[in-house]
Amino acid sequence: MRIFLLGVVSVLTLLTGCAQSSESSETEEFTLAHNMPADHPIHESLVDFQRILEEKSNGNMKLRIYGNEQLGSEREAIEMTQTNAIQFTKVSASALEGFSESYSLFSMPYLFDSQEQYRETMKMPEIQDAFYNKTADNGFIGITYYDAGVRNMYTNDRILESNDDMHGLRTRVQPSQTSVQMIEALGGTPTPMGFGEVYTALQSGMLDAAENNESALTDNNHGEVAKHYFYTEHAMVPDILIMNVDAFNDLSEQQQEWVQEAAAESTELHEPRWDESMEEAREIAEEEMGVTFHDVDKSSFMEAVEPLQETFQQNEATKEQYDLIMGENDNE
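Just the structure block for this chain alone, the form predicted together with alpha-D-glucopyranuronic acid (GCU), nothing else.
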């Protein structure tokens, strides 16, 4: 809470600073918040976005980046983006589910067939209309996506051979209804909470398990308190860069293009960086933190979530997006 309050104070200070500097030198300054530490690949890719935007605009569009939940959790950062207290934030698509139902689709287990197809889909121009522009009435739009890896289960000490072993497992999920339904379908006990709270909850035994990409073990230190990681590969939930819609509309056409181009270029740079970071994370987790990585037979996990997948097939609210992604699956 204290960090959040400090965050609010900084945002107010920033806003004042922003207005003054734009009057005096025509330089525009924007604020971007996210929840990862400075050595996380997503932070580095956002720094790419910052650098490219500044280069394209000849130094006239500057970005201040606040990572590590300094300005609050994902939910709080989205709310600050809605009111233009900050202009950008990077959040999991899962956190956007509460603002636009279309985003719930990304938390549907086993949505994508492969990482290649996931990346191709996320870069299709149609994604813009099907997802990014749908939240304009909520005060923000999507600008680009960043690969946030494949989500897998990890536990304090429980061994998972099939989804039966998840029975009664208190499992952290992102605060999204679809994620809650997924863990219920798998037989676990879903415990929604913000990412910043997970380490302590695992450490205190309040949680038995969580699910995330490999970097959660290292960059966020969960490998200190969770010693088994299982390749259930149940979801690929993208990170989305969102921007306040008025801040975007207030830009000149040229500036809007720079924002879009800088974001797209940073997404391209992010992909190889991501792959390398995940390999490194596994190595560090295994060798320095004593985490054991397990291959699992995914079939029981996939079967258990079929009813949830069926509800998406019939959901009119996400049909346009579902068809778009499935069309891309079939084209493989």
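With the form predicted together with alpha-D-glucopyranuronic acid (GCU) in hand, show me what the form predicted on its own looks like.
Excluded here are partners and other molecules; the one chain stands alone.
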């Protein structure tokens, strides 16, 4: 009798296991990690991607999102995506330079004429193809982009009226070769540094300046220690949603379409959300933190970086993408 009961339990366990396996084969789960807090507009846009993908697949494609570096740093998230430990991550284009030099082009100053032209260009299939598939051999591909703002200079007390005022300015840059070259071309002294260290460095005088969008003043409290913000508009570096290439190729054609459509729709929803967020950041920085915002004549800054732009035009690793984007600029 005990043998019979054990046999029944074993069969039930086996059947339950089969049922769970069958159910899991119908519903696929994916993991996305990134470094933004839950109230950041890009996180909210990734939640849009999650929702739209589930809707398009009738609930058969589910996405778990881990923000705020819960699963590791930006670099670690890229490495996990390469190995398919996670399937998606959102990273700055500058973080992808080490995997495809083509992405370094986004750190080239004054690549785009305006934010409007930048957004239109980034949605063009030929532009996306020129970047997104370049990292397939590294284990991942690009899926969409999110506007991460226009990068501008801000200082603790130095006034910038022209490029001449940049000379000797100790400026925090992202840890990428192109970012270093950009500040050097502008006449500043580049200081590669993790973003989390910038507040203390500005406060202590280790840094004279940094460059980022308006949200850095409020979300990271840089407006407490940097009181002048200058609209140099020198760079527009997108955030890129990447996916493990094997995970993408394992999807059916219909599933691949759902992923790409959901991503593109989330990008469209992101733009007005981002614009509203930047307006709010400026208002808070100006009214509550005492930051002064300055419009500047960009001509001297643009002239100073022309030699750097020429290196991108002549570099075989960036020439194709450079020519495509500059062609779109000329068509505007």
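Numbering follows the first chain given and starts at 1. This one's a predicted model, so the numbers in the text were calculated from it and none came from an experiment. Just so we're on the same page, rigid core means the largest C-alpha set that superposes within 1.5 Å between forms.
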Problem set entry | Large Cα shift (2 Å or above) at Gly290 between these two forms, core-fitted | yes
Exercise. Comparing between these two forms on the rigid core: C-alpha of Glu79 shifted by 2 Å or more?
Worked result: no
Exercise. Core-aligned, is the CA shift for Ile159 between these two forms 2 angstroms or more?
Worked result: yes
